[in-house]
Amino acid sequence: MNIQNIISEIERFDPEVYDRFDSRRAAMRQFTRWGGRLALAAVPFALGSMFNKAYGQSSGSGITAVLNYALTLEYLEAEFYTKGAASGVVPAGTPAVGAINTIRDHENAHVVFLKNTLTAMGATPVSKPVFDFTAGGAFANIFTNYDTFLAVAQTFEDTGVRAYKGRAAELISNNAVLTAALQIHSVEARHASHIRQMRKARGANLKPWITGKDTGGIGAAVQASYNGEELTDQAGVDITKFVSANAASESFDEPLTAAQVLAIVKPFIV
């Protein structure tokens, strides 16, 4: 990749980035001279520097932390799809190829987006973990049962979203990085419907959103990514008193904490 290359990536990554610099001349030349003075080995460090004085605390620890922990999701999710998709435990033949190979693709843009970005701003993107999608035997046949695959990518996906929604507000300080957290958290909840959908073809009795805390059939393995949902009332307002309680509990997600998300994906983690 040359010097053009990156300039464009970080343009892309944040259009308004040479705002956050005395003046896009200013920026222009840092950048002219990197190209002309750097080796392409040392671009990624000269980077680092320049967007730590670019966006001062909001390329700090705090958004580089929670880029991590989504990129740890994402990494599940991904190579869950991926693994699946190349297994053969999709009906072959059927629209749900398709749908499982589209999923597999946003996940892995997801991937991919979530490294470059924290690279972008100087920080080191968290390694992959090592998966046991079995969850230590809890889904021995994971691979090789449709409605076991089917259940658990509902709960991955369900657990993504109420993930992203917990954590989007530490990210308030660069509008760049939040508004495409949120654009990747409501593509994960069109995921968590269309699973759902796929479920309900098969016979599961669920609706394509978590009324209460309903698994969807799923049963305690999975209880965790559900606790919480339940809940009626918001800012106060008690929703009971305009509609009933599984129409409350329906109409807004809940958030989890990144202790509750870590505790539920760690069973999935060697």
Second form
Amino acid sequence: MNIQNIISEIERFDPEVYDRFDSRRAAMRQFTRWGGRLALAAVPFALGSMFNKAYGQSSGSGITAVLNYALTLEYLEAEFYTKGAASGVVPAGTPAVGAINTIRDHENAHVVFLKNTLTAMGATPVSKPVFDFTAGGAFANIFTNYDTFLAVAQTFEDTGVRAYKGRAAELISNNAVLTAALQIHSVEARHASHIRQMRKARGANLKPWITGKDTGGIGAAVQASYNGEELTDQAGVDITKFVSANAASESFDEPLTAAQVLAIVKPFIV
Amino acid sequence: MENLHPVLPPEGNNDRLLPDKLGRRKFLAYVGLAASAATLAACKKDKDENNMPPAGSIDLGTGDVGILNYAFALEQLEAAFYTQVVASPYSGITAGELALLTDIRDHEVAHREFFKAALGAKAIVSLEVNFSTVNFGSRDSVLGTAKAFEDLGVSAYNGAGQLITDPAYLLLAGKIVSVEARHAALIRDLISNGSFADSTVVNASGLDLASKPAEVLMAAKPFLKSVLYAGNLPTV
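Switch from the form predicted alone to the form predicted in complex with its partner chain and print that structure.
And the full complex, kicking off with our chain again.
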């Protein structure tokens, strides 16, 4: 199997693939480790077709496409917390158990809500992908190491907030759907805030809000989820005229495009 | 009002508005349609000509500008509140709490100044606030008020999204509301760890609150000396 060809293929779908690794060489080592699975499953093509179905034009109206896109993200989060809560990775007897259960229940409710909405609109909900929360081994201890679990949770929540924001305008013609999407969006932000506090309580250096494009100490593996958050200029207004650069970036969360979100979640989808 | 209802033509009249072959049922439907169109036109006319705000009140305005002024008003309220919180911290405040509340103050100031700059000449005036019911020396009073403001802010933005027509403004509102939700969760956790998204704000479908401007302004009213008038805001 020619690893280089596979990397080229992934790069076609995920131009920022190298950003998630320290260097091209590290990427090569990573992909060599993933080699077996990649050879078996032509991953990029499978993903491409799945996401075309999830948010391409082929699935009908733009609104249906956005809902299916949201559903895919909620499947990811719902399964992540469901498995996490069942795995015992969250220290028993601590308030963390209740918090993770709360988030798990919300994500599962979002899945049900979005499926019901799609069905009610006469559209077909996209089916649930198969997830690999180790991201091909990058987070091998995801369900045994609490800090790894929280780090991935933070990334999912912060990405979820940005993902909804990036597509809201496409729902502007349907008041009910737009409002529901906004209502999910702010719940994701509440989750992100709490997960960040949980990581802070474990000694991580971060706040409930995103400062610049800082990952909160997680590192290059999740940098794509934070790139672009460093913006300090809004609609032509320089926010640093009023507050510090850090506060200026923190006070506005930035959207992510569908392609950017695809690149971020791709390692978690088999 | 004489133009609101079509004048019935006399029997047998070949009025252009009522062709010979138009049956009675169709005719009635036509009249009904015309009447409702006239009613709509009358409502629209009210909007276009501006409902008169009561003397001494501040009109938020119409359309997207009205919604932006509505957001600007709420951000003014929040910024004023946290400015006072940071200027006179409650007794027993920890360094960590003060740092977080200072961040929130800065975010709200950023939001306020952003709206002011973006609205330019269309911006409403600076509001006078009334925090007489808040005990700034008490952690419970300050955080309880902060919780009310943050949850209110989230529900206000969630409810106003559908009233915005320009996608660029919708995105800006979206960029701000998630920061308000991060604040809301933090403040709730400071009051009671784990209450960041409890059932008082997130329903069984996992949806956060969304409120109409009238409800939000009613809740904000006790904290404002200035009187806001929302009668020209879009409602759909």
